[in-house]
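Starting off, we have a lone chain in the form predicted alone, written out as structure tokens.
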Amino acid sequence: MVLDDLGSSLRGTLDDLRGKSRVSEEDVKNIVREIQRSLLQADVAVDLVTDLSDAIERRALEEEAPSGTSARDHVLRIVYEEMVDLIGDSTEIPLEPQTIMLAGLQGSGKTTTAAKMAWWFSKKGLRPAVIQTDTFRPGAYDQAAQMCERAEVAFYGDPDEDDPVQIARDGLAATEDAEVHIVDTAGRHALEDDLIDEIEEIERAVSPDRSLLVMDAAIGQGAREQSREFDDAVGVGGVVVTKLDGTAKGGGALTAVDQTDSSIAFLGTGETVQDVERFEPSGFVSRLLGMGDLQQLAERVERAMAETDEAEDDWDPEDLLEGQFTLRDMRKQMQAMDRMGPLDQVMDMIPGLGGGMMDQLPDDAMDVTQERLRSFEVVMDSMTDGELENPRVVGKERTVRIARGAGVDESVVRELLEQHRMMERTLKQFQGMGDGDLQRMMRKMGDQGGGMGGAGPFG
């Protein structure tokens, strides 16, 4: 994830204040030199790092922490707070008919991000059509139009027309049914004069509601000319930050919202059309500082709970707290999970699940994780309706018979019978369970998670 250095510092110089009432300035002068020293790593400007630990400094010496409140939770308050402020607020993004222009270099994530975009807006209930205008780069109209049939969004391109003008104005007349058009636009390896002027005329033709810059998180200290000449052509209301998934120091898209006085709208964190999320400041933060992100987490919950119900009609998840768990059940608990994204991704937003913990893991744990996911699904092909109904009854010679099937060794087959029985416990222990009961329950997750409560991390 963006900056997850800071992160990781950061968290490891906080507990470095468990069991303290107050805070020595040596103390103050660790934390903030962990920041800059993270910070400056991960390609964000200068001037923004000082300001950032100027203010922490003075405000982690001169305040005094709340009645009760232990000297790390007072310096995390602050952290978290003033990163927020860093960062600012998200790029609004209504839910009503609207155009949005995409503009960004070449490699940037514009196409991808489209589609990305496109089929966000779908699951919000509005029907999205996404406009290819790229006729500089070989492939493009492909491309767009593969994303663009994979996020089951309309499309509209046209590979025999050289003028993307053109094709932006005939993409508005045939999608006219749309609610939201996404306009992709061109990029260029570098910001040349008839890029620039390719989508200021692109701009004056489809009259965009906003226009947002779409930039690789790995751009770094180039994002401040880079925001600054597309702010100045087509003026930039939000930014996208892309390829988050892999190793990209992110830094540069806090410099671009700087320079261009807007925000972050979306972040992509995939390669799947499903992976984008919009971007939510205090969220964002509080995931970074290891303390969770329920609301994106209860979003994506909704999100999987939904794509389930559409393709199982007659199962329900509320059925699990009553009566037999069976493989069956498992099965779509972990479908739901998978539409879910990346484990580790959804670990980070479950508060006392990520940060630190997730520090502790060996780096493919999480790949081992979902592809074991996968082999359990190959096992339960091999299984019969009873064993599938009832997994007690699979003994030696049944174990042997479907670890040949499915084509895997059988300690893969004993292994996901043990996972049903772990399961099977814990949901044993839900069961009778009141409303009452499950928000005690939550509300003794939120605390485990550095204090977080109700809808904030401090709430």
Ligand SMILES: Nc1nc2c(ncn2[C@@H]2O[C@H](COP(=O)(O)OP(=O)(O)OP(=O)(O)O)[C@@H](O)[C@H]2O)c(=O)[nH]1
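Not measured: the values here are computed from a predicted model. For clarity, a rigid core is taken as the largest C-alpha set superposing within 1.5 Å between two forms. Positions refer to the first chain, counted from 1. What changes on going to the form predicted in complex with the ligand:
- With the core held fixed, the Cα of residue 141 is displaced between the two forms by less than 2 Å.
- Remark: with the core as the superposition reference, the CA shift of residue 163 between the two forms stays below 2 Å.
- Comparing the forms between the two forms, the C-alpha position of residue 80 differs by 2 angstroms or more, with the core used for superposition.
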Given for the second form:
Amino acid sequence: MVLDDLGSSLRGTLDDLRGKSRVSEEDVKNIVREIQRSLLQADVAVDLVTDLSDAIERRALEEEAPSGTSARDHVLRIVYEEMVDLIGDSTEIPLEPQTIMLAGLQGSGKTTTAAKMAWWFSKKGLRPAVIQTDTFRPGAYDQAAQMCERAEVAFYGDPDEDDPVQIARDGLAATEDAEVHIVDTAGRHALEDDLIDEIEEIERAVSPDRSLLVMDAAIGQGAREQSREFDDAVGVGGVVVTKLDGTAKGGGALTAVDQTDSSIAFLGTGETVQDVERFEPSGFVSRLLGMGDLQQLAERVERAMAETDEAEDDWDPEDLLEGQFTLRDMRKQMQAMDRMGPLDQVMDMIPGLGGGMMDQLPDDAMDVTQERLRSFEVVMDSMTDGELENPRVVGKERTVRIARGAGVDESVVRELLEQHRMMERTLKQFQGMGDGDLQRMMRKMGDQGGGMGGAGPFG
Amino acid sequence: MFDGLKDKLDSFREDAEAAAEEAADEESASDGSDERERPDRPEPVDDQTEAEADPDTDEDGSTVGRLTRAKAYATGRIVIEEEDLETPLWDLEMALVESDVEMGVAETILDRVREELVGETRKQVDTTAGLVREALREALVEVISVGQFDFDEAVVEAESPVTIVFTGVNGVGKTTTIAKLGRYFEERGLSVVIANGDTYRAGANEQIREHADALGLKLISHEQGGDPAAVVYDAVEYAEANDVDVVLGDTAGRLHTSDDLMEQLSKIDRVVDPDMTLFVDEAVAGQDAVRRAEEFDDAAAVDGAVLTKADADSQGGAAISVAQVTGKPILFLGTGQGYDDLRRFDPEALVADLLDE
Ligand SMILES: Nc1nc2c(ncn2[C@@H]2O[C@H](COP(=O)(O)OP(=O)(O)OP(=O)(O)O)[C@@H](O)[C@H]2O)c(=O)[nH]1
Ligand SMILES: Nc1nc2c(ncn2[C@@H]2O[C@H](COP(=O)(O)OP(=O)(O)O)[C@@H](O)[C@H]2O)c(=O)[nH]1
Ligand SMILES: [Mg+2]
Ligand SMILES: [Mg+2]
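Can you now output the form predicted in complex with the ligand? The one shown was the form predicted alone.
Following is the full complex, with the preceding chain placed first.
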């Protein structure tokens, strides 16, 4: 079970401020220390962490909290503003004809990103083509060709040509009728001078409207040096952060943005061509700090739900936080789980509900394995609507009936009910938490038509 | 790799030494403390709780009793106190984190150093340098050289075929490492068959086929979408039937957050029951290295690790993190994309190098 334990001490420190209306110097020092820890554990460059925490400390001490604002919210807003300020908005990607070149370290996700971006552009109504100039890595041509087939986009590559610059030129000519050209390149790193020269040549040959640096979310402190080299060589106009479906926080991207004076364009969240999202600062900052993000949750749930057959039900994850958590909700949750990840991770994306809360739960409170899920499904198929809505009515007799109907042991039915009770109890805790911060945040987001906009969850 | 850390360890040694010397001078001059400024690092915030909880703490907050100190001083010795080391230790922690050592692992190292140094008495005429160096060495050796074994010998001595399965997250260099090790074994007179257990990734078959052809190695592969455990199993059977010495089983890269894929990895482990499972990660990885090493170790117990892309100007801390959490040795470093770009990892040499010996 993957818990977001990173931000929990930060959350704890912030929660200590809950009742207070003024922050002492000591409070600020403690918070700043926890922020430093969170950011360092998120792989943000050490010097950048120092700059950020200095600014936060100064502002938290100097600025008066607006009346009616708790000390906690005041500090959180400063943290949030400083971070969003540094990371900036998503790179502008105009929906018009253009050429984009991808660059980055070996294995960072360039080829996958090329196909994903092509898919993204095609969904926006533009005709994209991917040009594979990687002549070095075995299978690179086939990989890109297959990915583009999956994305249903045009592809150019030449397995018999070994000059990437030539392929780039030929590719642009061959895909002339495409509106967006995405040029994939072989992986290389800062110290490979000949390869850096090579990408400079490719860059000159295709003169891209922008070059994007593709970066693994797990990259460490080397992010600074790598992005400096790539920026010097081809001019980095934006960053793509990949493999965010893992546990790495992606702090290297913050460093890269700082180093190249650019911004983040796309996020990669999986291996298929659809697993791409436009960057959205509030969610990313929330992740860096380990504080959860509702918007990302909503999007993921939406997508997952759209793919589930249950589209007729307008199930909303926010219902989880409202009144009752029925077996129906649990089943929806289970069905969405494949695509969204386990409930604990989903919960973690809700502001204020992240790891801090989760840490206090028994380890298996949210842990429902695939196998158990399947047997639970079978059990639920044998339950009546009334029982699904209000599982409390299921007593001994009904348990026997349901178990017989489902062809499972009675213990499975009891397990299901127990699991449901546990999840319900957990959600109740969330509902009861805090001083209405959560409700306020949700209302605020509601006001903005569901989007967090520039203000973010703490604005 | 590790150049940055080396420089920083040097400066830690100097700082710790200076701090201890300063403390000694203070003791004789009975002077107030003087905080040295370190402008471009996060500041240390003293850990109140720790000091309070310490039974040895006397009223002026000192960890070692004043009496002990005085006594030591009277007999021409000084005692190193925790607070003398606070700033240098914090700087050391930052240096480790800056070198991509995971924070928890860095703290383990700090604890060791602190344990070794604090309360240590020494003759005033000695230099602190020796002490600091020893403490650092102990701490580093303990984490870096866990569980080293003679890899070549282990392979030669095991009953053939020796099956080695490679695991790790996406894009770290598993397939390339298999190709390199294929050559490595053949050069040592062992025959090799490669199994393409990556039946998922686009172009995976073509990639490994090209390596196998270039190296003249036998390759067992199935259709894309096939059962990875079955491919590796087939290769083992092939090796048994044809007296092949070593089976190198590739797996698709996966992230540890996918329960299904991690379960699939466990299944491969159960079905194939390899002689060795090598976890592959890249030297450029940061704090997450620990997390994934743990999760992969849980899914299919790891016997050793390979750290790739050591040529990419990486800080190298991932080596320390991975070794520490798995308790298993780093066996090889990948140092480039060529087949010969593979080096044995030598922890003793590394520690010596780090400490300038
Ligand atoms: N889980 C996950 N895997 C990804 C993501 N992006 C890429 N990958 C995987 O990471 C591995 C490397 O991706 P590639 O697209 O081949 O990377 P590359 O930068 O083109 O690699 P080279 O051309 O070898 O330098 C593959 O196994 C991809 O499937 C992502 O967002 N999430
Ligand atoms: N510079 C460098 N690149 C490497 C090294 N090992 C692998 N690579 C490259 O990293 C990329 C991903 O490698 P691959 O073997 O496909 O990774 P896998 O997905 O784990 O099998 C490829 O472009 C390799 O050429 C290394 O030690 N140094
Ligand atoms: Mg590629
Ligand atoms: Mg591979």
